[in-house]
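Taking the form predicted alone, here's one chain by itself in structure tokens.
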Amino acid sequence: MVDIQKLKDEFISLYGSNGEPEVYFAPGRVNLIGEHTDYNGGYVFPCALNYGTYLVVRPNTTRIIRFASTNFDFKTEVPLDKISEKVDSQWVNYPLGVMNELVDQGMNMEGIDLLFSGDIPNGAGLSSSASIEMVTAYALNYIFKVKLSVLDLVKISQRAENEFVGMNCGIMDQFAVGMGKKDHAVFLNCDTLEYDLVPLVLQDYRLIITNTNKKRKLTDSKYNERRAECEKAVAYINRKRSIRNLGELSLAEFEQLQDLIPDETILKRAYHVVSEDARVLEAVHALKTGDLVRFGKLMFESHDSLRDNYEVTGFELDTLVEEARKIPGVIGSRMTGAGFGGCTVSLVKKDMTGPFMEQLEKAYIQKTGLNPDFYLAEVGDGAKKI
């Protein structure tokens, strides 16, 4: 865990001791099941983590915003009249985009000093970007008395990433980061934003996150390409039935309409989305009824579809899941996040967590030459002031 006092001391050494800074936190998230469904208006089932982004912050008496991070060397100062301008491809574009959106909402922005510090592994697919956005939005909403709801902040953060950063993400990440609750998962309809906080009762099992440590950049991945392919599927289906997104279709309805899609690749993409929605619904039911073995089986099925139909996994993620299947006490494992690297999430019997990590690490190093990192996931609260 991050040492809050040490962070405050670092802030004061950076910016001076004229006034006590405040500290805010927004978690990362792991998605248990429901991948690449959010921007298709489908269902997702993420939970907030105890890892996240801390923000130490204090207004200053200038017309300048000063950015620093313990995770990146890059620091900068941005005048208030320049917050609508991106700073190359730097990390500060995530908080800048949020500031720009809040000013558009009528926030009276003043000069402020900011120190970010995250303990989410960068680029791991645990949503460090949404965590940075939400901690910024939550802090500024509080400090400048904007009085927006957390749901408003979720929407603002997503818009900042879509329009300012240029990453065409759905709303799941920001929603889980903002609305998460300790020991609960968020069952979310991404079309209507109706949600339910479902108690995450894992009985004799634990969630273990495994980082491939494969270098990737989400904005450089095929994420936007997959989104465009799903939009093509919708266009084909609209020749016979009017829909806004694939999430409107049940699996049975899709199977009646699939002949409208002449392109085999587009058909596979659409089939993943619609079948994944069905898996989420079944997984939530399995969790509510205590059938964790069924839940785990659906996790494996989700990964198989992401590998074969959506084609977003890759050798490293597939190796982790294939090797996890062989280990006693593992009842489910799948990639989580956008793919092409990042992490898997596995459901492992408590007394097998040590052997699981030992065996998986050995097999993974042997096959990929990379060293994995493991995180015993604790499910925490959404964005908050500390």
Ligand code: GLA
Given for the second form:
Amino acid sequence: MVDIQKLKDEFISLYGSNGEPEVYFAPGRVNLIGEHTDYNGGYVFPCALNYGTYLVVRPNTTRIIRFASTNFDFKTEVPLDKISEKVDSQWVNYPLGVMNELVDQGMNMEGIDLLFSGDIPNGAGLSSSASIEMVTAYALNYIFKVKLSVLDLVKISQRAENEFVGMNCGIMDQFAVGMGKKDHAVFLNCDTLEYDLVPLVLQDYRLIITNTNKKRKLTDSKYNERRAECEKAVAYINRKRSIRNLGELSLAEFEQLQDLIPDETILKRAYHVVSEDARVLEAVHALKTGDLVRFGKLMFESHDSLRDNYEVTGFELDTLVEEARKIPGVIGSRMTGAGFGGCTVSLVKKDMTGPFMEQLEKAYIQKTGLNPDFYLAEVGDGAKKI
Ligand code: GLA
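Having looked at the form predicted alone, could you now put up the form predicted together with this ligand?
And the full complex, kicking off with our chain again.
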């Protein structure tokens, strides 16, 4: 947990003691099930974590924005008339993208000092970027009285990432980070943005996140490639039935139409999306009726499909899930996020927490030569002022 007073002291030593700064927070997220469905207009079921990004902030009565972070050495100053210019491939592009979007919405931006501090690992698939975007959007909306709803801020943050940063993500991460609620999972229809906060009653089980610590490479290009493959599937299906996206099809409807897709790879990608959507619906039902064993099985099935049909897992994620399967008290495990590295999320009997971590660590090191990290996830609230 981040020490807020220490963070404020650090802010003062960086920027001076001219007035009390404010502190905001936005969480990271873990997706329980529903992977690579969001940009297909499908369902997702993520929750916000109690880890995330803190932002200490204070207007500075100049025409300059000053950026610093406790996580990165890179600091910089950006004059207000230069906020539409990207700064190499630096982390400040996330907040800068959000500022641009807010200015487009009529925000009267003034000079401001910012110190970010995250306690979620970067690039681990737990939405550190959405968390930086949302904490910026939430804080600036408040400070400069823009009066946008949290849902608007979610959309703005996604646009900042798509258009300014250049990562063509769906809406799941920003939505979970903005709208999450303590001890609830967010069941979201990514087409209509209708959602339901479902109490996350895990009985004798807990969620454990395991980081492969594999350096992710090519994630963005592979991600965009999968998006393009899904669009191709839609184009094939449109020869007979007009749909906007794969999320519109039930599994039964898809089976009727699948012969329209001549390409084996595209067919597998589309099958993943449509079957994953069905798994989300079933998982939400299982959670609501207290059937955690079923929920866990669906997590395993989701992973299998991401490995075999969508092909976004890789040796490290597969090893974590295969080894977790062998450990008593583990009823579900799967990769979470975009894939190609990052983390798994497992549903583990509470009193098996210690043995789970010991056994998994040993097997994983032996097979991959990498050290995993474990996070005992607690489900927290969405973006807020502290
Ligand atoms: C990343 C993206 C999300 C989503 C997931 C895969 O986290 O940012 O929008 O597409 O991958 O489910």
